[in-house]
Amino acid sequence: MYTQTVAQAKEPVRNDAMYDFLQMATGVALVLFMWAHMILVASVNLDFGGGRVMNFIANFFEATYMAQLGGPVIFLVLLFHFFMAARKFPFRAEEQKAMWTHTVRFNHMDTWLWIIQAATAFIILVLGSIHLFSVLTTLPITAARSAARIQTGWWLLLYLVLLPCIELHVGIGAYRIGVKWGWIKRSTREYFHGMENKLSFVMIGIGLITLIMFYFIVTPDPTFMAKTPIPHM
């Protein structure tokens, strides 16, 4: 009868060590994706908007099918991760007051960082979402096309909202798994906490140039036209 108990209760911490292996797998995955995207999309700053740069580097994706394949691969992660991760949101309202009741009295910065986590991945599905639907149905990406996008509708405020979130959200998860896989030690903390805020407003600032970039300096392209569930205005 004990040994039955115990290997009841075991079974169920081996899933939990599983799960919580398979959210920081692809949660790294998608740290370095979102780093990577962010720097190859700022390749148009190089030449000031003449999109050569990225252009580029887009046909190259498109050439290797990389883009084709890689965008729904993406997708499927991002949904994946948001699942993992999700089997720790208080969806529930009594848990959601009891949550905030004891962040607000413990007041400590950890829990903050993962409170901030939480309420950007929700914003991440959402808006992540649309932005990847528009990409892969309106294939080839170049710096025109792109360009026309953030010009046209509410493209513009979307990308205002969704940039920061994903900035942060990465760079609170990239701190985060480190202090719970014990690379990051008590006495480093607030090192590595200092970095991930450095890195988030210096990608954050790269992305805001990137969109006055394409907004103000890129020539849009006159034929496209966002295939997108936004509204015009």
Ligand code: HEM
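Everything quoted here is computed from the prediction, not taken from an experiment. So that the term is clear: the rigid core is the largest set of C-alpha atoms that superpose within 1.5 Å between two forms. Residue numbers count along the first chain shown, from 1. Compared with the form predicted together with the ligand:
Comparing the forms between the two forms, the C-alpha position of T137 differs by less than 2 angstroms, with the core used for superposition.
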Second form
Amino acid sequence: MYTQTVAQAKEPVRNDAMYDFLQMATGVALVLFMWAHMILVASVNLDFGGGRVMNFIANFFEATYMAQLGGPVIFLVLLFHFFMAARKFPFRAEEQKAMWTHTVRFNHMDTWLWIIQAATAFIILVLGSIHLFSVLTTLPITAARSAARIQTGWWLLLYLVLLPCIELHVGIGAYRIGVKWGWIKRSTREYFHGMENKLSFVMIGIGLITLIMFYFIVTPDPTFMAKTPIPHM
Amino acid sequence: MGRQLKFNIFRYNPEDSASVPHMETFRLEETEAMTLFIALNRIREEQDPSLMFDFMCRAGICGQCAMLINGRPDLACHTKTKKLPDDITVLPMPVFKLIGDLSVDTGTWFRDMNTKVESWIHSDKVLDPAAQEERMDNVLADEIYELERCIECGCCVAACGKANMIPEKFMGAAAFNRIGRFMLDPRDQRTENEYFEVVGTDDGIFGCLGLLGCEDVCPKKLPLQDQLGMLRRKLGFSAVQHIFGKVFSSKK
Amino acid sequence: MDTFYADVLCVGAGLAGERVAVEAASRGYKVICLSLVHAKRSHSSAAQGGMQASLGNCAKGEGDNPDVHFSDTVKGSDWGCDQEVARLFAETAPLAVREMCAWGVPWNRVVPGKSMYYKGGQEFEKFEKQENEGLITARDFGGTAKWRTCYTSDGTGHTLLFTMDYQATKYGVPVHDRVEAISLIHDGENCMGVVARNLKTGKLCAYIAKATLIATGGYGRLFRETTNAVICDGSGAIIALDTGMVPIGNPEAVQFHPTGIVPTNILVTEGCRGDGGTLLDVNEERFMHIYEPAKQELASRDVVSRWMTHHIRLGKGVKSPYGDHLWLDIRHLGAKHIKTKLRDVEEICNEFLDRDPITQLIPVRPAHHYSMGGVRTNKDGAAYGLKGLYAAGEAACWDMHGFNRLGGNSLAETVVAGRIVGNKICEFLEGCSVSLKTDVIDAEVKKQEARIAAVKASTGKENAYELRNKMQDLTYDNVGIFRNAGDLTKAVEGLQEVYERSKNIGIRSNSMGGNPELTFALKLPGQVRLALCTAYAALQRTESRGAHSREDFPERNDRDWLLRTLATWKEGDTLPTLNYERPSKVWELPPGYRGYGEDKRIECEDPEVTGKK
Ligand SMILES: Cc1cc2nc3c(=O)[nH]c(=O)nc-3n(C[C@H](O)[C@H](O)[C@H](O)COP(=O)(O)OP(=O)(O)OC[C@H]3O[C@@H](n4cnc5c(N)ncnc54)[C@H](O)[C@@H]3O)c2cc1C
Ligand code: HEM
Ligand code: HEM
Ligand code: SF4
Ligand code: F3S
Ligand code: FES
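Same protein, different state: after the form predicted alone, show the form predicted together with the ligand.
Let us now look at the entire complex, which starts with that chain.
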């Protein structure tokens, strides 16, 4: 039983640590991206639906090829993040059941938050991919084109679902990264938990205003919808 | 007249093939300063002598009596009925092997855990008990004691979603706390690599989902959140450094 | 049936049991520990205060050494201890503390500089030396000339036990928990192990060993009000007593502590009174100053307990659903003091009583606390009567406590005795060649099977829990703090009746597996036998010594009673057989005045004892 391990110089296997680190790193990258993304999209509100600011920003990204390159990269990061995070997900039915029974019985805030995060993840995977595909195949981005998309078919509904999912996932994710990696301490947990709640609400709020703006105010590009490969969802 | 309390208690005796898991109701009049220790013993002595549950110190220090009280893992002996509603549901803790009714085998689980994390001072110094002891700063002694206060009750494990998902595998917050305790102790000569070997996996610290059930239920208020964070950061970043170090050296 | 073999079988995995196990395992012997609970939950974990060892590192411990510790221990015992053992103990205690230190106990350390402390409610100043910085420090405890009690905050027993179990884990010592030893296997000469009952499955199993150690702790649960845990039920002493050969030493020597809280009898520390707390009666008036004008609330444990009981008997107790009690008042010490120096007391009151000691009174009453008596051993820890049987810790009467143990001396005893006895067991094993007598083993297993079957099949109408209550009432009310011939006779007769009735216990539940009622019913008759040893020995001892206080014989009688009681139980009897022996030939410190309490003595004339030619 007792072996003198002090002198042993065996190298430990570090894969799990690396995967966990990458999960965190991709999470952080995506969080940062989503905030930047929010600036782009919500900028349409700045000139009350005129779209000049938004077009300017979008233009900048395309002119520098950041959108053309960045888009697929983001998609890959997203996929990678999914694969990393999915390692933690209970795919076996009995594990899911145990988790669900536990969560309902225990009725504990942070445990519920994880359930929300895991559930939103799958919605994001599907809806986010559709969205990404649509946007990236209809470049360049302009406010008018976005408005055209949002005012067509099921797109508004898609965003109404995707938006809260993303914001919850991002908010909870950021908070949880802080907790798991020890940046949020026992003494500061309450504060950051409050922050996380507020941030999610504010983000959803801005997103909703943006959607309303696109739906009601921004003048759509009438010829646009014909170009997209998924025109009438 | 005290309140009439209704106890819904989980009943199942795995040793009896005719037994099926079910809930049973008992009623008891509340008395002053009543705890679940008093209540459950009265139920056993006055109503059903076959009821299985565990108590030892009845003073909140041995960790023997942990169970789910209205869904929350806690020590039954320090739970006052006064703080509970009229309707009280008591279940055995999940994750651990059920012995019968409210009794679970935390002992075997914790012994395994202790073996897994090699929970002892690793030192190649030869002890001369006649010589003066090695000095230690009192502040450090207090810090170690703070982590040593774990009573191995298992509440943190029962409250952990991850441990509920993979009960045989996940090490649980108590194990991470224990590792933290030894990392802090200069008498333990283990290197970071050796600690890594023990907890640096997805069944160890990297499997923790940050659910904080452990932190919120620990009856001894151990700083589990901070210990978990410290451990993940330390081991996680050391792994990153290590792998980048390898990449660089292989390029040379 | 499962049979397990080992070189050493430790019945009990508390501090004493595991210390012996570690000693033997580290030398390569095969060891198995049995325990009623997970080893780390053994009752050793409940000790808060600390463990005595004369390191002399702290300012108020300067000049301390094993001689002073020895003399404190002998005086504390009221000259009831074995001085050879007390000497051995005092010399080994510092080594044991340092060993525990190397194994990981986070002992509190000396912090140099000026600091304040309280005594009798008053504040004093002390100054710790720079050169001692970082060495193990100590605190003050009752009955000691120096500050000698090493501690880790208020969890000394906990950290000691955890550290000990770490060592046991390191050496891979298997601890079979939830396994209860229910009888010793022996052929009248050699002990060969135990028959045990698995409390998870209810199955019997045999543990065969060359050396068997009883380290099962105290037997507080013979008394209604006790600070002891629910598993401190004396089952270790009972299996020894049941051999009819192994005697229980000084069963009448039991210690009471003044402040167990009501209802659960959890201990609140002596520090409450040490720091200036007072005791109040039903009218919220003090009373200790009437009985003990000099020392008042700060008289020794046994004295305060005695007067509290007296006062309750006068009808001045506070009525409660859990019986009469008195109040402990620490409100005047103030929130700051309570929150820093009496943190634990505050927590206990809040958690268990829902009371805030800063603004409210604490309900207390004297409770049984410690069993000085136990399985009688020689100084090597070898039990009388059977070869290959050993005992250590609170379960043993190694006899360093005599008739009163000092606070902090019993944690020290567990690790010191464990070290010494472990060593002696290894020596014994070296020259040991046992022949396993399978017929003896089989016979004992059959006997236990039959006993269990009989209880299961019994149509008796007696309820085990009722009988237990009866036994506990008899002991606590009559073999308690104050003793006299009348009460003790009542107890002996009452217990004999309970004993008779215990033969007709019928169990109501026939549930399979551990079956808590059956477990309890099996144990009860033995408990009553043990209680009878205590009551009967107390009746026979016509003197007052240490915690044994006879109202009708108030003097300590060194002329006739410098004797240790040895109680054995012959099968079929209704009373124990009592024999007496001289504590030891070594009288380093001749009997004298303890230096506290009343000085009522009948002097000893024996030159061998007094040293006077
Ligand atoms: C509240 C409280 C506070 C105390 N504070 C102090 C203090 O500050 N300082 C001090 O020096 N002392 C103190 N003491 C006393 C001291 O803690 C004990 O005397 C000592 O710890 C006993 O240790 P042990 O190893 O002999 O027995 P225990 O630790 O009681 O262990 C007994 C073991 O035997 C096992 N066992 C029992 N019966 C059986 C059986 N039939 N079969 C198998 N296993 C069995 C149990 O499971 C357990 O493992 C205190 C005691 C109490 C109650
Ligand atoms: C742009 C989109 C996304 C962002 C910004 C994002 C962000 C995050 C963040 C910050 C975390 C916390 C990381 C950690 O705990 O280490 C996280 C966790 C998680 N993510 Fe995402 N994520 C996104 C998309 C997805 C997708 C598409 C999935 C997969 C379906 C997914 C699945 C998960 C899961 C399951 C977790 C929890 C893992 C755990 O707690 O260990 N996420 N995500
Ligand atoms: C490079 C990648 C991306 C680009 C260029 C981009 C671009 C856009 C644009 C232009 C809009 C406006 C609406 C529209 O045109 O349909 C929008 C909205 C939105 N996008 Fe993206 N997007 C990207 C990635 C993502 C990802 C990965 C997600 C989440 C998984 C996401 C979620 C959303 C949501 C929820 C909205 C609605 C926003 C609101 O109402 O404020 N996007 N995005
Ligand atoms: S960490 Fe806390 S909850 Fe977990 S076992 Fe230890 S004391 Fe119990
Ligand atoms: S509850 Fe479990 S997931 Fe981690 S934070 Fe605590 S161990
Ligand atoms: S019985 Fe010991 S903690 Fe509850």
